[in-house]
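Just the one chain here, laid out as structure tokens, in the form predicted on its own.
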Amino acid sequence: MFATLIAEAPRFFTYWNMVFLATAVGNTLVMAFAGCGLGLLFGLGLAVTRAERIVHVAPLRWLAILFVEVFRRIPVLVLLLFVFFTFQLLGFSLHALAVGTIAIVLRASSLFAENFRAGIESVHPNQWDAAEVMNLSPLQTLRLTVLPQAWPVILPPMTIGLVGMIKATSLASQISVLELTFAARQLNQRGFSALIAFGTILVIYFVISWGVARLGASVERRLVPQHRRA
């Protein structure tokens, strides 16, 4: 097996195959980071909307809860196909990469909203009361008092969620997005063995996920004081 793999490697690791894989890596990263970046912003907005001390309009809180509960419970593949066929029915012709990114945004928003909610609720209510006595607005309290104390709760699951979203981009191959899994399948169909094609993207997925995990740990060290981590 290894002899076959070594013999096949020079034919597999050619310039054009590497360009093909680099394009797939780029699309994977675009979906993951653009989707999670927007999901981070929307997730924070959803968590703020759900906070009774900030938003006093109950129907808005109910809508935010409904959004989070629906999109965090739908399988990613089903969500991806739902977005794909919804835009088709509405008559919009979107690039498959955009469809995949929108699906990641919806999923990441719901997951990150729960991370932010857990972090906000982990801060003792007395902190809100003390900030109110100091005449801080609810948003100022959130930014200056609550979020700095909530990072130990928010960051670890958020890093895990980001890694999960990177891996979930592989499902976009079902709508023909040129991402890593789709690229490996195409290379396999061109005559390369499944071992070298899928083994290569396995290594790429690992490197990306490991790098994101290390980046998350670095951000946590910067934002979370040493005594809080202990």
The other form holds:
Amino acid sequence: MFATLIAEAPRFFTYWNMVFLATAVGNTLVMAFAGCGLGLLFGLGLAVTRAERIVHVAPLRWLAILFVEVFRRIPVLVLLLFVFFTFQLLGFSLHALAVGTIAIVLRASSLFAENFRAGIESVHPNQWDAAEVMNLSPLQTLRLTVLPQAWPVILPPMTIGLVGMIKATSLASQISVLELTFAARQLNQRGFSALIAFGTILVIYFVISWGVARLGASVERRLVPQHRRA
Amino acid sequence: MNYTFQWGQVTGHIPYLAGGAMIALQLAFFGFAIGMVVGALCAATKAYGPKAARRLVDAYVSFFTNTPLLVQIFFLYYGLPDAGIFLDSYQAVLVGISLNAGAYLTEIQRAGFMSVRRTELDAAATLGFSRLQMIRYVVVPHLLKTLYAPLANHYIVMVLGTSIAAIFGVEELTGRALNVNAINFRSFEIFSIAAGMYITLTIAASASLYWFGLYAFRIKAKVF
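Can you give me the structure for the form predicted in complex with its partner chain, which would complement the form predicted on its own we have just seen?
Entire complex below, previous chain first.
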């Protein structure tokens, strides 16, 4: 097993194979970062729309709940295929990378909305009343009073969610996006053993996810005071 | 958009898809059961084992939680034959899902073990509880209370995760949806029905796990 690995290594780690893998890493990162960035934005938006103290129109809140409940209960693979075929039906021809990103955004915003909601709900209602007495608008209350107290609840699951989204991009290989998993399958089909092809990308995925986890931990150190950290 | 929906061509396949949903639940259940055993062993090793074993468990957990399940199964499915181990697609997927679940369940169970405080056991000993009584009345209720919600959530996440099995040719819900798609190419209709079935399936699973927790253990758990 290891003998084949060593025998193959010089043939595998050539310049053009590395360029191929680097392109794939680029696409994985584009999907993950665009997906998570927009997902964080929409997630916060959905959580705010759902908050009774901010939005007083009940049907709007129900719509936000419906969106979250639908998209977090569909597996990423089915969501990808669904988005893929919806655009086919609408007659758009969209780049597969864009389709992958849209699916990731849908999933990420519904998952992150739940994280934000849990955080917002963890702050005692008295805080809202106090802020109202101080003449803060609902959005100011959210930004200045509620969110600072909610970070200890929001951040730990958020880091796990971000890593989860990076891992979810691997499924975009099924709609022919040239990302890491797709690249590894191509290399495997070109005759490299699965051990070296998939082993290499497992290590790359690990490094990316680990980096994001470290980033999450450092954001947590910055935003959450010592005594409130879990 | 000049597309005529043809739901009629797909609705006939719903029982076939529902059978796939059962396979998804079953796959998640077996994976969860094996993962629980792996997780319990690893969590116990992390709490009481020698240092080298603890390091090994840490490496296992961080490797399997930081890499995609899909690639892990690819690695097993295409890589193990090189090592002389031959698995069919269902077995390879089950092994991958179980190992992945094992890593997550290690962390969940470890957190549960940690939540039983030394002082509670001391208090029970002071009250004259025997060792069995201590486990029955102090440790188990405590573990159930802290572990039930995260475990139930992880089971539902795993049900969604089983859709990956379709890529390896296991005919569960997603795999069967792909089969129906190959028959009549009503892709939009099929995948919206499949998505709807996943939503129904997980809502039903959430509700039953909630009621089970409430009546069996008197735990009000927030399930997914």
